[in-house]
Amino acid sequence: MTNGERRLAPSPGRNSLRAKSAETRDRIADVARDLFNAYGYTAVTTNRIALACGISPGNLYYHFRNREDILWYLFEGVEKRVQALFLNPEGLAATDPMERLRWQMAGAATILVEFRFFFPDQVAIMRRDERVERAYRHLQGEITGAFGRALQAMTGESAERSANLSHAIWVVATGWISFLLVAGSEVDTTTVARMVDMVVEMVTPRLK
């Protein structure tokens, strides 16, 4: 190893600091998500998040500039999970289409419960952050497009009818939390799982 290579090699201490910083970011994001779920996104301040984390506001600002940065960090994680469910579902190519549909929607239901703060206020939240607005619109188009093509293969219907069904399923899934809240129901794994059954009922009569 040359002297230049030795200089470029990261020190174990530096790697440890990076790992600790990443752990802190994840912890702040997890605590923020729980607070958003409990009190709503707009009601939770960065000071409140810092207090719940047991750190100073200055320490929080070292990792995130503001609440919107925390939301963006959370959204990026959700985006990857949704894409993995509907765009690159590993090991599901040979699975029965309805089994795959149930698996995908059950995964979506888990995300709905975990990030339930976002969906009732999604329009207001997106208006506060252009990054989230652009990314969410892109994700919506990406997922409904892929899902529409999958539904067309399952049902044998036209591209237009399959796209309409895909859009209807998106509306049902992303609006389910609001439906439960308006109905005065608890938002938990059991009540959100009803959405999965509803989607299956929407698709089953149209299978070829």
The other form holds:
There are 2 protein chains.
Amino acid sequence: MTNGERRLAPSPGRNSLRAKSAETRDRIADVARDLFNAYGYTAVTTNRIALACGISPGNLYYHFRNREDILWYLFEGVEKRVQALFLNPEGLAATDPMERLRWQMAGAATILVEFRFFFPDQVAIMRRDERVERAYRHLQGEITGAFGRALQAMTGESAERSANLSHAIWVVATGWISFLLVAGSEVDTTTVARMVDMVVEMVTPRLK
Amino acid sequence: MTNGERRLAPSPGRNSLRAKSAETRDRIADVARDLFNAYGYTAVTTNRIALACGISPGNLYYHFRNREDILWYLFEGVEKRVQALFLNPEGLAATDPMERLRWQMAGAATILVEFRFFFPDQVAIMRRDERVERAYRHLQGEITGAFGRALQAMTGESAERSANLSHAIWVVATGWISFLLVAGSEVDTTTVARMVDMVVEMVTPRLK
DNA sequence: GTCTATATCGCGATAGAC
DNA sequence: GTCTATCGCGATATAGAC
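Having seen the form predicted on its own, I'd like the form predicted together with another copy of the chain now, please.
First the chain shown before, then all remaining chains and molecules of the complex.
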């Protein structure tokens, strides 16, 4: 969870009484994430984050070079969690395929809620930050690829059809937040969980 | 296509030699749409639109009150086309259900390409403009509702499952552009057409 | 109907005191 | 590590001449 080795100023040393810098840095990231979730990434300025943190804008810029750096810090955490969920065949191979699918989508739903700001703005975010663009593009390809092969094993369909299904499921999962926001629904664990059923119903009739 | 009764200044009269105002207004809207498609709605400023039109920023504000008004003008056109595609049972009832589905999704693909700026930014756009928020929310509910009933007739499944499928297809269609942009693919008629196959493959195994 | 000029605003980011 | 003060920029929008 703490990928705090990405600091700009020299570390005060791990044996100092309180690693206060890391605390402030993490608090900024947490508050920023909450604001992003509430108002959308593009609408939240560094000034607003600083205000909500109870610190000055100048201080925020001591801890992060800019807003993109805050996002990158958050993104790295998401990336690891998504990969752990979908790129870990040995730890999950034993369980029933549909059980595994359900478990994976439920895990994805949790991440979706926690970082719900990201997905409705994914394209706008990508356009502003090359690091995120590369990393997210890679992640999307990596996950849909692995997921497509798993689906092919489950359905026995062609690689092309399995890829189509994998892509459709990825789009449903990442687009579900937008649908809820457009519909005016709450975005919480209950409403996001509907996505899990939708995906299960997409796969079930195609099992071999 | 021309819903040009939305003017701010008094009309020069329809019997004037050239309705030059409407021409400029439509040219602004066309150029704006192209820029939105190329760079994303939020990234395109009124200054840039004016520059690309070869007119002054002040002149742009003579024809449209602000950028949201340009969007609204474009949105109304999309709305009508989507409704014609999905809320016209009598004109299409005779054809085979799967033929109709394919025809509808192909039509949707055309609209998607033509207004491809809208869907990746739908949430951000909605948050900035109440008119679009209300209209798009209504449109989403209207189309997914009608489409869900059509699917229920085709599959014989429960209303709940049909609604899930309808919502999933809506999310796939509206989210497909984002997927392509994240993947780094071109967004054109060929790549967007893949979405039609994906949707057909979602429905086919569930026909009664 | 179109232009030029400009007012206003707020954001991102930095400098330098403490 | 945190603050205050501020610069520079660019965007929206308006005023008034032509």
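Here the rigid core means the biggest group of C-alpha atoms that line up within 1.5 Å when the two forms are laid on top of each other. Positions refer to the first chain, counted from 1. Quick caveat, the model's predicted, so the values are computed rather than measured.
Visitor: So, does residue 59 move by 2 Å or more at the CA between the two forms, with the core held fixed?
Guide: After core superposition, the C-alpha of residue 59 moves 2 Å or more between the two forms.
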